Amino acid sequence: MTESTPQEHAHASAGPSERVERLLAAMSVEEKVGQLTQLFYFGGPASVAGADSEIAQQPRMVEGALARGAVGSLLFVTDPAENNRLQQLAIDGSAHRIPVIFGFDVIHGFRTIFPVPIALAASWNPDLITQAQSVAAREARAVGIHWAFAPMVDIARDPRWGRIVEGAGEDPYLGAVVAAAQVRGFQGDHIGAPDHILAGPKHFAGYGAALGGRDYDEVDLSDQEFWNTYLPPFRAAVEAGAANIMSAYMDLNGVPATGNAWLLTDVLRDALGFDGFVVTDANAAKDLETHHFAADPADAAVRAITAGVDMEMAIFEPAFAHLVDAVAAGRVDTARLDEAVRRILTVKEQLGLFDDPFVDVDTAEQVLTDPAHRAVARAAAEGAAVLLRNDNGVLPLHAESVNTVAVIGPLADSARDTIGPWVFAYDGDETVTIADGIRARLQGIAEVTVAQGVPRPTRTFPSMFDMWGDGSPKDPSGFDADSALQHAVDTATQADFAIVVIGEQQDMIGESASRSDLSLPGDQLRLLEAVVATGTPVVVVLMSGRPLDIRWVAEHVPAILQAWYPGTRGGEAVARLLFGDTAPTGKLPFTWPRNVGQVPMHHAVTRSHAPNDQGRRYWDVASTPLYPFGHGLTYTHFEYGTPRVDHSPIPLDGAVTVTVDITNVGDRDGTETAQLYLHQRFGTSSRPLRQLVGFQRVQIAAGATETVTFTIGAEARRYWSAATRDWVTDASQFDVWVGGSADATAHTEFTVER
């Protein structure tokens, strides 16, 4: 994991200013507690919820709190004029004219929508990720948003968990690189950088290991898993200067994360050195009572702030309102209250809000419509796509050799599914669907016919985001399933090529969107089988944020492109990839299982006592993945030479340099992501068979050879051991593999001596 530079972390360690200390000295306990309160402002979805609903009445409650100086932050306001109005209410309502911080779920874009975070991670391109989140930050800041509740840096090894779509997958090293890249993108090189916003890595910590992949369920993590697997992305985010950390909902080893002093103070503050502020997830402080951990909301507030929470995110009545009485009763120390308030005031000053709290409405629209942002979105969608299969070089397709192309599937022409989950302020009219992109690419060249084929897949239980009214696009009025299927078959029969777009509707993944099954939902497999049966050559484009059970697809369709939910310019990017205007370079950020019975499945396992007896794992299916971690094809082929080490043995604190030659043996220039995996053969603890410790993207001309060099230092070999309950670095023999996935075969070794 890359260490932070002094420049990256300097801003996070700056002490409070004289202004902050003067304000703190002048504030009452009530005013201080107000600064620690963050409220949702549901001005938008009230009409959807109904005029008499609690949500519809919520804006009035919030504005009353603003007028009393009882709010330190608002979230979910995206209109710049409305932000200015509410900011003025906050300043006028505060005896000290303290502004509020506006937060929002800027997960993978604001107006310009980028591929979902798991897709950005699949690019294995930190510079591209930083660029995408920089655009998202610029757009958000232009409308008055100061703070993103992102990135989500939870490791996810169970694809049933819906929030896998928000993270970087299964690997702590890749997760750490992606976390740091996103923090740099959101925040820039310091807190308060122009056109940037606060980064808020979440959910601290271990949320991705929920039992059974069920969202919100408890997490039981061993210490070695916690320190070696789930903590590195948070460490990287902190080292990159993240201003905020969000606490998680769930129980961690029997103690709710939001009331867990060991987690929020001993680990986050002391071990990781975090000096920003901690916010709860929505209602997580109050939910300490729901967990049967706190006796009541007042007890929940005391437990949360004492554990290390600085700000409560609340939808309606905040638990932190009870802190006034708790301080008076001596249940919360005044110094702890002041510490939390100081952190909030300091970040407001760093953002420049005391001097310039408002936003220019006219400038905002110019920023939101900047064409350069859409170009970055297309590049990100191209870089994120993963070519899973390409037998006999079916792809790229040659536009000039076809007269008719059929684009088939319920997701093929859906703007809402193209942009994906966790977006609210997008412009659907400018979104390029897969069908749109192919139509535009083949305009004047070939005819493009589009057929839905089968009904749209639907969830068994509704989505928590249905209140926004656009989460689940519906079938056309009068849709007849039998006729639609026959129309799709006829369309495919008459075409030279069929591009079938299948996967999960966007509301089938994300928060409160875990699944017990990984099969293609609805009748999509039936549709694909019928299209393949026509004999027309078929290419499959997958839209999902998790691996799906595509065993039949992999056996019967020669080319599969994982497009994820590719965003605003997703259809344009997919068309360019399919027709060879550019080549896919993405690599899987997770292991792709054959079916749900194999999960959780990941590459960094330890060696069993019967490593070669695969039949004893499952007798009904191979114990290998359908596609390994790091897998991804392109339109050329690479061969790896034998890796070389500069010297061996090395001392415990020494480093070894690994060099490998990579040759492009195809007839097209290409980009390869060379991955370095390490295995320690013996030591204080058993170590993973394949531990990712480095990767490099390298461009190689057709027929050319490039030399790639990696350095493996002591930090890459250091790990937390359950045997010593501490960090160790062992003398041992080490295996090294370099290649294009976790199945790399190019091998060397070195020795570490005491």
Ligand code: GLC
Given for the second form:
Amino acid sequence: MTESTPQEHAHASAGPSERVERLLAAMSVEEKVGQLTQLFYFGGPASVAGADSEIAQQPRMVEGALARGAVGSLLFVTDPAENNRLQQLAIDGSAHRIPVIFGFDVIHGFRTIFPVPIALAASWNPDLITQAQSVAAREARAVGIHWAFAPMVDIARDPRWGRIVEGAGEDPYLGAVVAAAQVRGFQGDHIGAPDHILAGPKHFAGYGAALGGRDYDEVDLSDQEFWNTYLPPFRAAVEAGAANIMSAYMDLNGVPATGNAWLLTDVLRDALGFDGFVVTDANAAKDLETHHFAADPADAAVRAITAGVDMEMAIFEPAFAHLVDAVAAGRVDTARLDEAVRRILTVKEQLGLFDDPFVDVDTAEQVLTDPAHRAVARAAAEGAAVLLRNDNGVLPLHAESVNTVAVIGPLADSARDTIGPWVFAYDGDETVTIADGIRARLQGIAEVTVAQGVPRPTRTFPSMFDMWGDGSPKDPSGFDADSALQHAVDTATQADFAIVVIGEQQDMIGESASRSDLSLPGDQLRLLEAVVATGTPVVVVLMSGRPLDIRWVAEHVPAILQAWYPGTRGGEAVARLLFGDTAPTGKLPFTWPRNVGQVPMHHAVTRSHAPNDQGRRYWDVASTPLYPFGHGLTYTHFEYGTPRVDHSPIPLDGAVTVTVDITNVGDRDGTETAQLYLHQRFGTSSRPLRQLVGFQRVQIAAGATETVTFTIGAEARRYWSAATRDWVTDASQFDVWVGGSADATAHTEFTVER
Ligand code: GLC
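With the form predicted on its own done, generate the form predicted in complex with the named molecule in the same format.
Starting with the chain above, the whole complex follows.
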């Protein structure tokens, strides 16, 4: 196909913004509205749906819209040749031959799958996160995708909410560091950088505070929670240069985020200074009517664009199609319309799409199969794993001292579950499951036996992703649970060690996958109890994207490794961690509750009038977490000296330097993530007992001591107060703790004076 590129017809001679202005001046309202319309292209899923289903008609509807120049962007096209075909349709259908921009959910990898985002956050390693998302960007760009609907930066403090797996957990400081690291990974050092794509932080804003953890349900956030907790990761993503922001589905304080002018203009534009473009979540503009906020699709479109939305993401007929009449009727400010179009054309220009809209089909596969990408995936899986418990140094296992190792559990050998949710273009055959990884690691050393043990746990209600026919594996009909359990018990009995892999299937978490309970689903606990009862030593490897109720596990199993959904090379990484080829260094990005009744629970609570019974708020369960925020063990131990501040008091806008010596008191080199927590003892508002304001990863040789230095500036002490309804920095006395989790005890203090 001779691919005519658009510059023959566009204003190739114009400079970047001059070309955009010329285009804008020449475009009809219909063309402008077309540029603000993004459509799904369900080529793949449509083929698995019934021929007469609405979804099966969808590709034809989209191609018709392309031919009319009524589309500015497509999503869900992952094949380079298909990308080029649709791009040519778009250019030919556009009066001014404007190319489309292709977006996609590149959440934790494209072909190479990295650990899920909550796991990447658990690495507390911004450089590793940037590296991972840079690989993901390179692979996505190689097939013609220009834009990732990522990072998801929603703070999550309720693990019943399924999308906790997509974010960076409960803390605004960690969330901000991770958000910026991801934006840098996707975009490189500028928009349009080779092998990089736009970052689209989402879902603006407050989505993670859904009532009851129920995905899509309303959010009621106080101003102080909004500004101090849920907004900082978005601020960091904008400051890192994110090109796009996605508006959220839900009602925020009674006003749908996607029709919320305070949110999309006053906050995003005026307070954060965002100058990129805003896309809605899928159908979120049209759904303003579903919310019973807008009267009809036309009203929905008008209110979305007026609030600050630039582009509508739609599955079928877009609401924005009504904008043409709305403009004619004077219901939409044409300056607002032009501003939105200008942003879209500008980003297409920055990506070079006017000059080079097509992708090189021949080189795509070579990029997607680059072994260097798989190496980064393994390193990320190793860095993400969190060692929750390791009594008596059970781990690392010594491969030379075992003859037979049993690997047991329904998740142990499931490639689909190993890579987790929000993955589409992966290669299942090359995914290394935990059983695969242990088999490979013990090849020629010990025998590895694998037993599923119990029926795979299943959801009560179907997953929204079933339409792709890509759910977690199902047991064959007639699966004999009794014999499977007996086989697992026999396997454990005959082994020197049993590695039990349990958790949630990947379709039990993510979008539209909230859960009312945190228990191990199905019969997995019964399986573990039976294996422990054999007397064979047991270690547990957890696969989940949320904390689970593992009280029994924590009492009866001496070693527990949270592996998350570790990705394409997950099994290799877990094997290396279990057998000590490398040591776990991850730290929890959320508080791990004892049970669902404690939820919501986080580390940054205020002191209350009864701080001494923090642990006894309930009469039936200790009200402390099972594991604190920031918790994670390794194969050595660290001791913290007493921290020191360089000077005190300091002025209101001053900074202190906190210095602390950390000693590796074990016999193995190790890496610690030293965390810095702050508490303001009095002031305009009550402030968190433990506010994370810094962390540093430090490698310390066995027996050695390293000195770590932090700076606490005025920014760390600035917060939004409900007392003054404004930002404040108080003169006060401050406690400082440094340690390996939010339970840090190494303490110092300083004073701030006016
Ligand atoms: C989904 C999600 C959003 C995703 C978008 C496109 O409903 O809410 O995170 O990027 O639609 O798939």
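Basically, rigid core = biggest C-alpha set you can superpose within 1.5 Å across the two forms. Positions refer to the first chain, counted from 1. Computed from a predicted model, the values in this text were never measured in an experiment.
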* To do: Look at Gly478 and decide if its Cα position differs by 2 Å or more between the two forms after superposing on the rigid core.
  => yes
